[in-house]
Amino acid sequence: MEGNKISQSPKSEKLALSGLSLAELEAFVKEMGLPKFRAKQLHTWIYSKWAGSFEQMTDLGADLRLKLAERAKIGSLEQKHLEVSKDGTRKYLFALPDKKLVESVLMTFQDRDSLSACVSSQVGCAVGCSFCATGYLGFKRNLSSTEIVDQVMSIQRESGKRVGNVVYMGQGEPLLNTENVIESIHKLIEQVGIGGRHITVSTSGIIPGIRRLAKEKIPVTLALSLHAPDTMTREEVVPITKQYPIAELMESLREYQSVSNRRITIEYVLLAGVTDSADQARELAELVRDINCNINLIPYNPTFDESGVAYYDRPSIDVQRRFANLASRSGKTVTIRLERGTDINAACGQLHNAYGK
């Protein structure tokens, strides 16, 4: 997509719809030679009324969704699998116009009405943290904005039901993939109408994508994936600390932060044995002390080798409880996650991994 014009695909494969924005779709009608008011037709079509496929769009003539259906699609996502959660957390597997495999969940909560989707921004991904099961898979490609769109669109299609909050804390680093990933905020907040506030991205500690996203100025909730308070611990459970060490990576956090004048959330794993001590809980609260910041603490969801045994153990609640009381000595918020899904393949790359074997 360039200045509004329309990036043609191979003759073989139709254009998808959802994703783009109103600017991208009236581009698309004027080159089919139709009156720009059919650009809002299908903006409300697929952005308010979730239309699944042309023939459901009533108020367009039949020759008009015929002559649609021979150039566009709704959706570049196949969904190719989906698991229920006896809490309601629906996990998908969406195939990609490559045939290339994503994620995306679905997650409901009882003490509240709004459901957060979790989005995937890459095939894979780059970082390698030990623990995560995306890791496993290498990185393959970054998704498009529209890609990454079209995933609370097509949740939005199956479950027929409003994601009100969306997570970038699926499949990838999202701030490796930085351009892409905000033109898909915009486009999410523009388009789709889900709010800025309501909207977070997560990343492993990508100093240029933090600048970049503060440059932004766009009102999301940063969230960083520390996992580790000392640097020995954190190269080994995230690798890219080596590049991107603890000490600089909070000095961006308090950029960000002077810039954009909002909480950032610190996600911290807890590894059994390995990152649940009791020196770094102190030591966690003593690093964000001067960080306006909530600490969400995630008990491990177990990843396995090829022979079925884990990679790490999940500490035990009074464990996690002990690290929680130390960690909160911060003045900080401090929560252990309310685990969803854990009866299917909830954790980032485990359904694919599943999938693919």
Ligand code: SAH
Given for the second form:
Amino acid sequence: MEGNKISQSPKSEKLALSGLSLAELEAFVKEMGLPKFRAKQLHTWIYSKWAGSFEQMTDLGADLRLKLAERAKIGSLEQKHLEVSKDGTRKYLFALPDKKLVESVLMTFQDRDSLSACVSSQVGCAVGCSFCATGYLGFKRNLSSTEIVDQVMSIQRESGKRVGNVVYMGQGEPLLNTENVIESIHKLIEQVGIGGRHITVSTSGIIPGIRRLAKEKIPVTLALSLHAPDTMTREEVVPITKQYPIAELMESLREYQSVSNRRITIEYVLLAGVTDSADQARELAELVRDINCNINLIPYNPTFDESGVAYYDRPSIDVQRRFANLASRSGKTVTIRLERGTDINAACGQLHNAYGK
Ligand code: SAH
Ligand code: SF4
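Could the form predicted in complex with this ligand be shown next, to go alongside the form predicted on its own?
Okay, now the whole complex, with that chain kicking things off.
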């Protein structure tokens, strides 16, 4: 637990406070020999006032602020780059304390008041889906809960805008970093103040992770990246299918639902000539018939090989609509995902197109 890490971290290494729980802040002030109420003050400055430095914490006294700055820092992430799309989407490149890079995205939707942050849960990803830029990077390391939460806090500090929704759809497979991800969800709910119902965890289908999440009984939305209803295609595009077959996966969703009662989102990437046939649309409808879910179709966002050639093609609008119509015969709501930030490579699966090397 991070509470322990506080006393373990060497004096020379500054401790990042943004992303710590109140209990962890209390452990920190205790270690500094400060009274307990200082933790609450720090908590308010960090999570309610989005302070970016100790200098701003005017009720702490100059000496104390200096002392704090010697031992700690606000966030664990350093913003390296920010790109703003024509549609207002903001893509951040953050450096972690070990200089590894992750990306996070802030999305604004005209028809919605609240903003959504898309966060990364790992540096790179081990799953290696055939259409995903993060997959090509391979797995580097898991993010800590503090590093996950600080993505949301850094976005709020930089943009001055309140994040209302968080989706775990950036780099990485959240359910291969399940414990830190669950801890980060608790922190987003309890420290940052984001409603559990406004948090979505997207997984490529890691069955033990789905079971673990069910046990935690937190009211988040589970999104399953299905992408193909038949084993042959799914094994090709989502290689982890060999380890976690479709039938067992569907069973784990039913189990999840029997505990959580929440509607699941089925994500489905449309790859021309690979996952977009009429038969696959019908098969998809059949496969999810007894699951309480919505289907979200994601037209492929181009990802490129070394020589700049896209791996797949995106189906035409007509094919997308035909697929949606056939899939909706199961009585499920089928939506085609609105593209966000493709001009800055911030759309699904494009993260690390530009910085990956
Ligand atoms: N690892 C998790 C979450 C991150 S990916 C997962 O796979 O679910 C978030 C979503 O973007 C997933 O549904 C993923 O399959 C999709 N995605 C990845 N690459 C894409 C691409 N090139 N075009 C469209 N969607 C993509
Ligand atoms: Fe990993 Fe998700 Fe990309 Fe697949 S789609 S490689 S699971 S990040």
